[in-house]
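As a starting point, one isolated chain is supplied in structure tokens, in the form predicted alone.
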Amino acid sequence: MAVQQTTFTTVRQGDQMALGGALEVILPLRYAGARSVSIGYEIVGPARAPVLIVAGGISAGRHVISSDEFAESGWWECQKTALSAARILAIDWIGSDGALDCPIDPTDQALAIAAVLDALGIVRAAGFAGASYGAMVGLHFAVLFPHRCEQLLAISASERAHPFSSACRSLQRKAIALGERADDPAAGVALARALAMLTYRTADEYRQRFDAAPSVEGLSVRVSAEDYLDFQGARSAARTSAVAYRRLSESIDLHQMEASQLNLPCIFVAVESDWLVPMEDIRALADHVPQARFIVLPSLFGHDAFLKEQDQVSAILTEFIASLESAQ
């Protein structure tokens, strides 16, 4: 990997440190060869705390929790208390800016994280906490760089993408293609995200929240969940390009690794109601990793439990980070 340029802003207040910027680097992408990419990153927290790499779903980025220096709410703001005991390092996924129109393997994201560690002079992170796509990347990072991560916490990720889940994502990408052919890519992204929301949550939640009878509006019938789905779709279309959505969606389907390649302590968390990444698949992964612990999370919220089950996830994160602190 060749580093071309790094720009950053550093703020220190007492024992707290915040640093954010962009790293320009040439990465050897698995399917597209050497490409110049810009990697946005942020690291915040106590200067002497263990470094914890944190990664979320394809819509997550470098801003995980708010701080005095970066005041806006982060994508995992509900876990700010648990995460405040660590120095949090996170990146914007390569491809999330829509500038990389080629297949992106999860191993490419792992390389991007390693490049940021190099630029920051961090030889070894105390741990990696990933959820959804971030957990997939965490698995690849642990395989590629076992010497750079002491422990892994992987929430809702297994050895490979489930064929049914991949089929659902293929339809989302077809929705994006339809939008592009209609010269309205944003509409395609909105529809793709609305379809995705059906896989992130559960039928039981939809029954509880959207049980009102359909309404007739003019000559059309509208069901109770449509306002919610339209809102989620429009919000995604406002911040994600068609190229970014398609390429990161594909990247989930490219995820594949072998449990036998993992050689570090791992905690695998499965959500009982998650049919996007079934509990049985995660259990099978944990069963084949020598230093593994398997946790089942009961939840109404399916794959989105890592965002919605604040107390249960907080307890897991708090215990995980405490183990990192004791290992220092």
Contents of the next structure:
Number of protein chains: 2
Amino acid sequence: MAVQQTTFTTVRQGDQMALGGALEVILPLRYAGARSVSIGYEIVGPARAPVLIVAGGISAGRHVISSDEFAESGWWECQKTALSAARILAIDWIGSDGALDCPIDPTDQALAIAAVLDALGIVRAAGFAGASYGAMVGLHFAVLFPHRCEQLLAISASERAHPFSSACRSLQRKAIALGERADDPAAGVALARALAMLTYRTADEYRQRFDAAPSVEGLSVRVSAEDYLDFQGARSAARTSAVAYRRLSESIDLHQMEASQLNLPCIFVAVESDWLVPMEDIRALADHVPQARFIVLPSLFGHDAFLKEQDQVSAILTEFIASLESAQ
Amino acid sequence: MAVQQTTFTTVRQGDQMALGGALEVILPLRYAGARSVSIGYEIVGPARAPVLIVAGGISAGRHVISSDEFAESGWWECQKTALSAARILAIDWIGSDGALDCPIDPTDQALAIAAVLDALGIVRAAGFAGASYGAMVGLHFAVLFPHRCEQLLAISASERAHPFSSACRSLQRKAIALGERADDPAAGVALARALAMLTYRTADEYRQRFDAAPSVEGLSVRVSAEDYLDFQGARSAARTSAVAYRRLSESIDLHQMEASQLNLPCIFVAVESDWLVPMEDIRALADHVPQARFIVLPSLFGHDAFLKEQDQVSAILTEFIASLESAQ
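May I ask for the structure of the form predicted together with another copy of the chain now, the form predicted alone having been displayed?
First the chain shown before, then all remaining chains and molecules of the complex.
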């Protein structure tokens, strides 16, 4: 992993320390071979706090929570209180800029995180807290770099993608291809994202939120959830290219690891109503890891519980970060 | 309902009686007003057997089972033994020929069936056996024409579409629109159908059938279920136009009725694993019908159980048809 260039956009010393930048490195990608990639990253939080790698879904990135230096809301803003006790390191997924049009294995993301740790001179992180795709990457990071992470918190990830979920994603990618053929890749991404949104939630939530009868205006029929799905799709299409969406979506399907390779204390969190990554698959993973704790989260929100169940997730994060501190 | 023309393609007398044809009528459609429609129909079976209206999903039609006169396999061929005890009447859904580009209410289909009964001189059917969309139409037929049907068997239908299922279908229709924009409506229909196929089955079935890891060839990633979904999509696109698919898909979302309007003996069948039409919704319907029996079908196949659980469905159909005979 040859580091070619490191640029910090912000550096501040003192009790708080925030860095953000882009690292240009050549990574040996599993399927595509050596590729030059740009890895956006951010590290924020008290300088003496334990380093916690944080990683979310395929649409999440380096900006986890707001800070004085980076004031915008992050993708896990609702967990700012819990996360503030740690020094948070996060990256933009390689491929998220659309510059890598090749299969991206989740292990490639683990290499990218290691490259950032190298550039920052961090030998070892106290912990890795990942959810969804970020938890898959966390599993691989812990397997590939057993000496660079002391504890793992993995929310809503199992040993490999469920075949039904993979089938759902393959159709999202067909929507993207159809959008490209219609010369409107954004429309394809919007449809793919709307399909994905369905898989992130539950039928029970839709019943509560979108109970109204469909509307018929002239010759057009629209169902109750349609405005919401259109909005979510358009928002995603505005910030994600077709290539980025396709390659990160594929990357979830390429996820595959074995529980027996994990030799660190792990907490696995499963959401009862998650049908994208079923609870039983996570239980099976936890059952085969010697130092594992298995937590079941009751929720209306399925796979999105890590973003929606603020109190339950905060309690888990707070306890996890406290255990990192006491281990220092 | 002015009957303009009736054409029989086959007429045979004797113990067996088979007719097939197309009826040209003007129907007062709920949303689109008076429209001239062509209703394909078939009636087969012993001349003295009780008349049973049979109706299936939106891709099913008038040809239910093979007969001497119409030798091709029908969409419910696996139930030929059970169904042979009845005189089966079935139609092609109005809209299935793509000639009606307007919202089609399930009540419109009930009117179409009544028009065929009129043309055939059948005052009253002994029973109506419907599954999926066909069961929704059966519910409306029983409400609109309480004196034209003595008993109802409704498999996998509730009082109205579930909001989550409607959301899924709205995205199938967006796929169709995207195909039209790409000047390849067949590709849109194929994607819509593949999406629908996912909703007809269960994650457990996919786990059993499509357990293989994804394949990576060059820069292309394919998941295990993808060939199957492509095949199903292409097959559907070869026989269903974009307009037909969109309008029949919408029609499911327009389904809405009230249990209290049903005044006939009903059997409601719910499939435990059906997440498109959840068992609890069907139980709620059955609970509000005085003369109702509620049957739960255990199955791996979700909404498609009526096509896949040959033995269980055969037992239900056989008993239902026997009760029609004894009521004659």
